[in-house]
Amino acid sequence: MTESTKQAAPVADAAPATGRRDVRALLQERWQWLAAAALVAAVCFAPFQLVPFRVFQLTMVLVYAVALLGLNLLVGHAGQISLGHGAFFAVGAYTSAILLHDHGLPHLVTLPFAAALAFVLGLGLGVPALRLRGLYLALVTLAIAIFLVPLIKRFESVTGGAMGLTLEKPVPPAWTGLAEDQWLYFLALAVTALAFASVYGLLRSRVGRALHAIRDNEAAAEVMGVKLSFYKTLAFAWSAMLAGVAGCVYTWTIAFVAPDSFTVTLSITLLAGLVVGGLGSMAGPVLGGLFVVYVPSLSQDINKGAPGVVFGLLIIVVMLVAPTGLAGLAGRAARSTRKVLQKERRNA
């Protein structure tokens, strides 16, 4: 065999390999669609076959789901820490609550209102959050959460005070041919699939790639010219408008607001479930929200104490067995598969 022979074997070896590999991806590529084109039509199918209580607790999930998903981006790719999330949730809900009840808005159009007002609020919060990191940045935030609720209270006039303001929900138009709760969830899961949507785009962008890197080391993105101050700061008015366009559609789905349903509470469990879904993923925020609306609702059956320990022991089990969430252990477990199924491809 001839010099050249020699060289152009292992060319010709690889090239069955190469055609392998890229069958391979198109192959996993089109499972990837066919999963998604299967997750898109559950979840529009969903509300025809379901009761109306378990369609309203779907209809909580993405509305949880928008929540964590700004909440994320504050903390899972910015690095930045809050308590106080519910802050903006709760303002999201009486801007909504407000613009329906004194002034007839349509539900709809209550929607920008509660963005821009919390998107405003969140840029006010990021401007003291430049000089506070870690430990004291929680606990700004955490302070805005606590006194949130007695000054609700206080603006008994505009808010209804500790009673509250009672609301009507979205009506379905007739050519929908929908019921309440099934127009409700629609509209809920067409605002969440805009936020990630969203969300998503800004991530694979410029904008994402500098929230990264002031995420994994401040000193360095400031030295490749990431501009601290400008990032953080509408890192922070970015998740409190998403928080406000969650606090809107929850206003929509309940129908009612009151200061005790927006304590320092739901910051934490708001964090929690941010925590046990996963963070900085995608997929977080929906593992997230179903957490916060299901175990409750389900240890609640078993004992109205339940909820609370349940909720707890929950978290430290999950924080033990997947330091990084629902979604990395379902990460995990989805490349262990796929290993095991190549090796037996090999072996075969």
The other form holds:
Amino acid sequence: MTESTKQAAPVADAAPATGRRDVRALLQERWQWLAAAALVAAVCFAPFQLVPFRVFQLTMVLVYAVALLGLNLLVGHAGQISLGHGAFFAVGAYTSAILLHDHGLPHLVTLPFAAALAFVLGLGLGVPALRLRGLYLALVTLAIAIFLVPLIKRFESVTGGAMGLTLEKPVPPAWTGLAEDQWLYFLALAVTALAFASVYGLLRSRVGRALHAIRDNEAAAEVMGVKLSFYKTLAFAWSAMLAGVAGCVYTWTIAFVAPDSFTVTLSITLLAGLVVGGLGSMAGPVLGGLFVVYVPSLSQDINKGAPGVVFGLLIIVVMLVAPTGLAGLAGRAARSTRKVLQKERRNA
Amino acid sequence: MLEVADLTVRFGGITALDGVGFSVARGEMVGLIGPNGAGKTTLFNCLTRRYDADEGTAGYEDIDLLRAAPHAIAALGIARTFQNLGLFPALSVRDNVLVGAHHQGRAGFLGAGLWLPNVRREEARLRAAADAVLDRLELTKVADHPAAGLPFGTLKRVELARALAVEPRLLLLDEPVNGLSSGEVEEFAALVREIRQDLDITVVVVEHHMGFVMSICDRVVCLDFGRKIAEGSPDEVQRDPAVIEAYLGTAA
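Switching forms now, from the form predicted on its own to the form predicted in complex with its partner chain, please provide the structure.
Shown next: the complete complex, the earlier chain at its head.
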């Protein structure tokens, strides 16, 4: 943000103060705030304009965005890899489902439990990550994702086995006047906003810098006093916790959990979605969430077999055209637009 | 301040350091010279716990340095730079420097994730300190630029800035002027002098640039094939026959 104001400020000073130019200068200086305000308005307004199925889709975008936010912390920021994040997602989903189904807890109360359990398991997975890297770490995390589905099926009495568990959706409180789908959407939106705010705070602190340092140069990071074991295990734990939170909101949204929703494919879809969205950027997880939800659903209209093919092809295209993901592409577009605007102003 | 004795490091059959011993007094600037492969960087890696020593001791302010954890070195007040730059390429210059101040912060995952006020205060304090270092090394202009893509001479200064952000009492410089133009070497020498004066830092520098070493160091230690072959004032070491032989080889 400081960067943009710094760049825009001299231009604004040089401009003669005519009405039309003032608006433009304002646009240039504050475009990020204006864009953010417009986005917030659109995001809050959307569920009142769309049919329930579309609102449901947007809710799912938020669910995936939170899961990808967690994965991004680990992969994009700390430079580790996980092919098993679907497992943490599933742990969050099942924790919530079992607490709702067997213990009748209110929906919101299940969230801290889901988060805590995923956190602890992530901490556990963080331990092998201290010794393994690259492909080896990818394989170990993949093993966890493979392991999980049979495990869920085995403990049928708790998990409902292959049949899964069918649950109730959260009931909107009367004072809100919201429909079920809208209420769910706003619950997911609140969780997403909190998760993003928290990760943003984390990344702009010494913790975020330590993670980035580990990603860029482990040896130098350690010499500078970064305790590798601490940051790696906690990056895994936080990453898993966010995936668990996403899984919990998933359970609220779908009101049904079954093992076949959490196969290895989910883990790989998450990683693919993140890479397409943009590793290491704040917008990446949101764009990745949009990608994961809308590409299969839009391509379904073409042909029944199309989603897989289109999804795969689009990943290849994005990687070729924008190796930094959609977020990188958007950033490039924004920068060149700003340049063009500035040039135009100077010529005017 | 630093007492190294009988330090021996072996890699398989190769003895990289063979019973090396020397000491550095507080406030001193010691040059560590020797032909390539003499074990100079190995020595630094031992002191910063990148490598384990097979034998010997390294005492630092009454602490057994060889028992310290690798990440605890910075908190002991020891900072180093790397021979081939050990920067974080994707991070901005400012963030590189801020990583140097890592051990001065307390913020953890939870505190930072919750935007606690003490974390924000601490962050403001670290940033102010980092900006002061950037200003001292004339890096303010490039502070927001990623380290990757900056000129080599600038990166060398960024690395020095990061090391200074550690607020070290002992600074280990590994070939700081390697690859710099002669003008840049002079600038760097002036900078190091100024820093020593202002900040009361003890410096050990590994360097091949003899002009730099001889002009700036109080004392010079020369290694060859892992052994110390000479130690003394720059003049003495320069005239030492063993040093001349190590660098030029014996006349046939």
